[in-house]
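For reference, the chain that follows is the form predicted on its own, supplied as structure tokens.
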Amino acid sequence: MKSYAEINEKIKQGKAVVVTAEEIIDLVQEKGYQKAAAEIDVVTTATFGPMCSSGAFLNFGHSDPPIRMSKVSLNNVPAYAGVAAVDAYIGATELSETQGFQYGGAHVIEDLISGKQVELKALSYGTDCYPRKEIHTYITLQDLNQAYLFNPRNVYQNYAAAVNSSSKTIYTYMGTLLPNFGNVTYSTSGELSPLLNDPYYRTIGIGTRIFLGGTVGYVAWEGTQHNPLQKRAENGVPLSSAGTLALIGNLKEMKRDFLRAALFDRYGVTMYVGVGIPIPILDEEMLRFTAISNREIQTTIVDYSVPERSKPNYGLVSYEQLRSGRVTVQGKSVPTAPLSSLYQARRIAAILKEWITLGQFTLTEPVQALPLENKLNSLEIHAKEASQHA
């Protein structure tokens, strides 16, 4: 066994010893787990995919005669001002009231971020003490005052495989989906995956120092739609989409190499996020859950082409499957295309280990876990209740 404190004590003398989720594999083979579990302190993970759920908290500070934001728009992408006289939120999926699916809030968070101005329109109904209707100006990343990401839901735990069995292309947040099963898309990187490496949320829990866009950032909480819950398979992964989490971090540290705008043809706009989490290796089941690898990850292929809440599936595969180019479909081969970017995620964890090996970044004890238990609801249609007509 091993604390949290003993691990730290030994980044900080540059003496911990920390290896990726890639790399802790062939360690086991030639070790196995005991021993491994004794000489490793630490298992970078990371992945580089579409999360929808992102967006940016940003305060503009105060104009002279000072407005009280009620419409606020940047690069004519609507910003959320329902908060105070001039924070906003502007959310990665937002569209332009002008360019439409060519442009939108992930856009402006990237330009942002790349030193750009952005346009920013506001208007007001007006108040004695925020008497101005309205102002247009432009702006910079470091003209405001405060500006962090705060993504509501980061980093699924697993994420079902995607294909369409009618006879048209189907245009999803998976991508393009040829007809007649011609193409199955998924959107993890496997091995690396973050939560697939902590399956049960030991050591990734609120307050858990994170990489995030290119700097350091923190689990906020529990993701929005966080399922943990799904059913699993024996050596504790989820077959579909299970745990997720809300993160945050300081935009105006982050970087445009780890945080990108993207745009799904005929879908939408989307951010890439960039995300490593360290895991402690603190005990010898730490080790095994970090040691898995893609043969022993799966995940299922739904069929996106029906249109309804529940969708068929096709049974299960594994990573090390998807990842060989294809896979069989109801008895056809068919080929797979990953979403997120192995080679990005592979660059995260590398980086989070020099971070570590270096002692510039030492771990956190999450000051709450996650939930293990936690009822997925979903939306019905009711009628008002009688009792409420009154």
Given for the second form:
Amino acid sequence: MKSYAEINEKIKQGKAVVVTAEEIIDLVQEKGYQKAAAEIDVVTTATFGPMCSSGAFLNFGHSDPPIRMSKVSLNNVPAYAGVAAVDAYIGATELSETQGFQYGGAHVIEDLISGKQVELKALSYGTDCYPRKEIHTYITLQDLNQAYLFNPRNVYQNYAAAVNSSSKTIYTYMGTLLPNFGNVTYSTSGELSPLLNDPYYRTIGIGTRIFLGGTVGYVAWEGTQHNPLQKRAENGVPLSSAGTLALIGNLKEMKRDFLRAALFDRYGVTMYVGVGIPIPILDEEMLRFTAISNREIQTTIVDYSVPERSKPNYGLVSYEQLRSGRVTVQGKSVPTAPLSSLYQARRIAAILKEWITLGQFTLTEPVQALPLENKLNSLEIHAKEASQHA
Amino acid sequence: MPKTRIVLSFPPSLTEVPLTYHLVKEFDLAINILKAKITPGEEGKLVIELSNGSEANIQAGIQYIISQGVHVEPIGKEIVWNEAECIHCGACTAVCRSKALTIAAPDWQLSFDKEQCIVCESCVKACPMQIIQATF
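The form predicted on its own done, now the form predicted in complex with the partner chain:
All chains and molecules follow, beginning with the one already shown.
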């Protein structure tokens, strides 16, 4: 048994033993659970995948005379300005009013972190305290007072693999799906993925310090659609999309290498977000969780050709099978393709390992655990209930 | 072994002539059809790769096609992958039926084998980073 304080003390002394969630698998084979749990202090996990539910809060500062911005656009991409005078939220998937799919909120964020000037246009109705009704200027990231990424839903704990049984190619957020089971796409880093290594959120919770977009960030809250009650395998790992995280971090310190705008053909704009999360090896149970391999992690193959909430599925497949390049679906051997970058996830896990090993990054105990009993609601379409009428 | 990739455009009157049969029988060429759009009574397009013969046979085969009234052009486009900007996600490999673009263990970095590419351009649209282009 190790406490957070003991692990942090070792980190500060430069004595912490840190390995990645891939490295731990072989280490456990070699040393056994008990010995490995005693020797290893931290396991780093990471992912770099498309995460639509992302965006940034920006504060522009006040002009003279000042304006209470009510409509805001950045490079012609609308930002939400229904907050205070010069605050706005730019969502990753918002599309340009002039370029459509070619440019969106994620591109604005990427341009900002690349140091480029971004065109700011805002309108207002004018008030006694904010008389200006219009502004047109150019801003850079460094001109802003605050710019922080606040992503409502990232780091999905597992995600269904996608297939298309219809006779037509379909274009989805799971990529281009070829007809007649022409391909299978999947989007997690498997054995390296954060929430697959801490299936019951014992160490990842509100306040957890993480790697986000190339800098230090934090887990702010449970993510939207957090679904801990998803069906799980005996080892505790969910068999389809389950828990999620809301993340926050300083956009001014982020790097384009780990935050990239993306376009899914005929679907829309999204953003690839790089996230790394350290897991303290508090005891043997945490070690067992982090030692899980792709063979022991399964996901569900879902048919995206059915445009309904409940889509048919074709059973389970392990990440070892998905990573092998072919899986069998409905008796047919189908080629697989990843959408999240394992290459980048490995880079992030290695960087986080280095930060901790060098004593630059200590671990935080969650301020509050993520819920384990959260029911996922659906949106039903019905008339207003009688009791609600005025 | 020489290989030549060409684009054939033929007028509606020729869409029912068995050109590829003659290329095989008379010029001893192997023909790999890379792309085809042939509808009886309309202008046809065929992208083929000629191989398995000497350079002389390939040229003679091409002359034969031209003599039949077919317009022949060398394959004009090639796929250019901007590796420096690539995040190695693998989304393009989902649509690459010719297996020119692959991603696999151990390093999970994208790899592009130009020799395998049939310039179908599916990857151009499938790349989320928009860093694959078809150029002349």
